[in-house]
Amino acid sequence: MPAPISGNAAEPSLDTGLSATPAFSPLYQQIKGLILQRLQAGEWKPGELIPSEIELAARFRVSQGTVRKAVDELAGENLLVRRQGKGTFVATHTEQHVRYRFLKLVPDDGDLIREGPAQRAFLECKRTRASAEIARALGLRSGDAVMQVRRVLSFAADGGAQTPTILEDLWLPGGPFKGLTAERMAGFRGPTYALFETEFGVRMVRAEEKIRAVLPDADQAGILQVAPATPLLSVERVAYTYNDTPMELRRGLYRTDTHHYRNDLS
């Protein structure tokens, strides 16, 4: 049994994604870091039940209340999911309420159910070498192997024909995503991050985005079936797995004639 954790001990070495403290951290934050270490190590996999708060309190030799506060924060960050009467589970991108939490483009009428899932067309999926810019975003060295994917997402606005709405370019580290193909992505019945999680063992836990208005080039305008003078929303995202390790660079161009970008702030 591990020695009890001191209430003013130094924070665990795992980067939990919170701002660093000068020397100490609250006890529940230390427990949160230790739980994150277990998640990162794969001790509890996506969709699996984690030990109860009583069991975790005994393991870490702290109070149940301290564990509960740590678990509450992890649940608030969509890393864990509480289920009444069943326990706490590792969150997974296959769950309905979180599967599209990184996609913020919604139809103007707000009816996601009527619109239905996107139709995906993969234009390219190849193994290539990272440019200096791509390598910097993914924490790699220039020239390292990456997977590059280009795809179009189309939606049926108002129940009509499918309209190309999002053009995306993705870059992924070559090592963790060895074996990724367009056929494998197209054949997966679910969101892309669920594919990464279930077939490659990479769980995206948070993302950072930069958004600006741009004009498409001729190639982009042709793919999205818009005039070259049509303003589009450019969304650049870096998605991270545990320990703030970058695992995806994604650049998307969004049409906003029938959709808008919505973000809930709290």
The other form holds:
Number of protein chains: 2
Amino acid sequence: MPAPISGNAAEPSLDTGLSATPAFSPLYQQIKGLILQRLQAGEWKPGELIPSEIELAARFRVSQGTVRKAVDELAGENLLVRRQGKGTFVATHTEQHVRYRFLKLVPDDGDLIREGPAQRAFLECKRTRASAEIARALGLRSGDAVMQVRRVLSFAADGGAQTPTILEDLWLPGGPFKGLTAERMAGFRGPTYALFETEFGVRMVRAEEKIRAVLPDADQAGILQVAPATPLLSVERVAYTYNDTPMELRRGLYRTDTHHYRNDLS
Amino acid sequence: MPAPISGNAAEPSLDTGLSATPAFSPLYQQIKGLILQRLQAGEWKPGELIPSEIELAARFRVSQGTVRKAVDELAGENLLVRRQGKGTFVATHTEQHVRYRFLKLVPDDGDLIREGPAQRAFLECKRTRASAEIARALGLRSGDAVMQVRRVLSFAADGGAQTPTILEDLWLPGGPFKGLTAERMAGFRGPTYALFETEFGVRMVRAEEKIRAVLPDADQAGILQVAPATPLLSVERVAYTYNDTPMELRRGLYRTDTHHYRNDLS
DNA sequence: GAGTGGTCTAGACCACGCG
DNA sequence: GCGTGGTCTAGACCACTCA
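Switching conditions: you have the form predicted alone, so give me the form predicted together with a further copy of the same chain.
What follows is the whole complex; the chain from before opens it.
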């Protein structure tokens, strides 16, 4: 139980060699950092209950209000989930009441009902070596081992027939994802990121997407059952775990004839 | 200076006819509502300094901490901007150090420098009547007066030549935007939403976008100087002012050969 | 130095979930 | 009824801005 600072009021934390700016950091930020460390270290695992504010306050030798502000920020970043009367939990993709937290493609008719969590078909799951481009995105070196997955998501149209709507290629660093197979992915109930959490201990925290309009090649058009001249959304995503470490590169092709990519700006 | 509640602790606010649930609302939420009212009423205008926390606390008969929490939330929603040592200001699109807060199209080479705030050409600005579709999006009735604007944004390519990249059609309710002309828009320095603020008193607070991949018609292809078979991003935006009132419908076509739509997920 | 927002504390009470 | 997070208060001190 490290006492993060000495006095009562905040002080410039550790002195970094060149102290151009004293780099004042509020106490609650330091507490936030300490909590983050424990999350990264896997001390508190996704879905688990973390110590109560009062206990954390005692442990860190600060007031409950200071812990509260640290936890507030972490909850705002979707790393923790507060539940009044129960406690504070490590956020998870498993039972996140919003399934598909990162999937912004929604049916045109505002039906959020999501007719069954989409049908997934895994076309490929192989171990390969990272190209320069893939390596750069994942923070690896060219030639490093990576897992490559290709899958198709189909959504039920009006009649109930499944329409292939998303074609995705995933690249994952070979180390953490050793042992990933199409069978394991196909057999898993729930979001892919939930599988990554429970089976590989990798929790995706945030992601960046680059979106373009493109035409599919013959292969892609065939898989998505569209004419070659059909414009599609190209969605390139890099997903990060704790500490801004990239852990997934994903290239998706979205049909937008019955769905659209929805984004809220503020 | 209305005292929002009677006692010391929070109480269920006004009793709504059917009191199925007492609808408990924290004090700071009520304060937030009161501040919002004043913002909507234009009592504090964009860019202006609002009263200090201490004065607001006195005015509302609550503690500074309660005002602080209300202001914190409003700042989080980009309605207010806090500046330490100076005060709290009403947010504005004018000098928002991030120009183009709602424009997510960025050059492929991560250069955020934004080579000159884009060159704008206004092709049209006319008063028309709302179609059923436009009316629905803007919360009007079919046939109501609307302003319709068509413009092209061009960005400098490597050499320095301007490349037409965005073709946008805007629809605005005729009432608030009476007197809008292409000349006024062309002559205005700064973001369009800043013009709306200073010239028409309409402040855009948030927006929703629906994105698809499409092919341009002959007209559109000509304006954007692309082949007819070039896939483009279709970005349909509804922008809202206070109180979730829609005030703009915007349909954009984005070229994505040198730029991409960037989105951060968390 | 005065005024503003920012941090930190300590204590009280409330709403919620659960046994 | 207990423990949790949620709200509210009052007061102290710190960091920043500007005259």
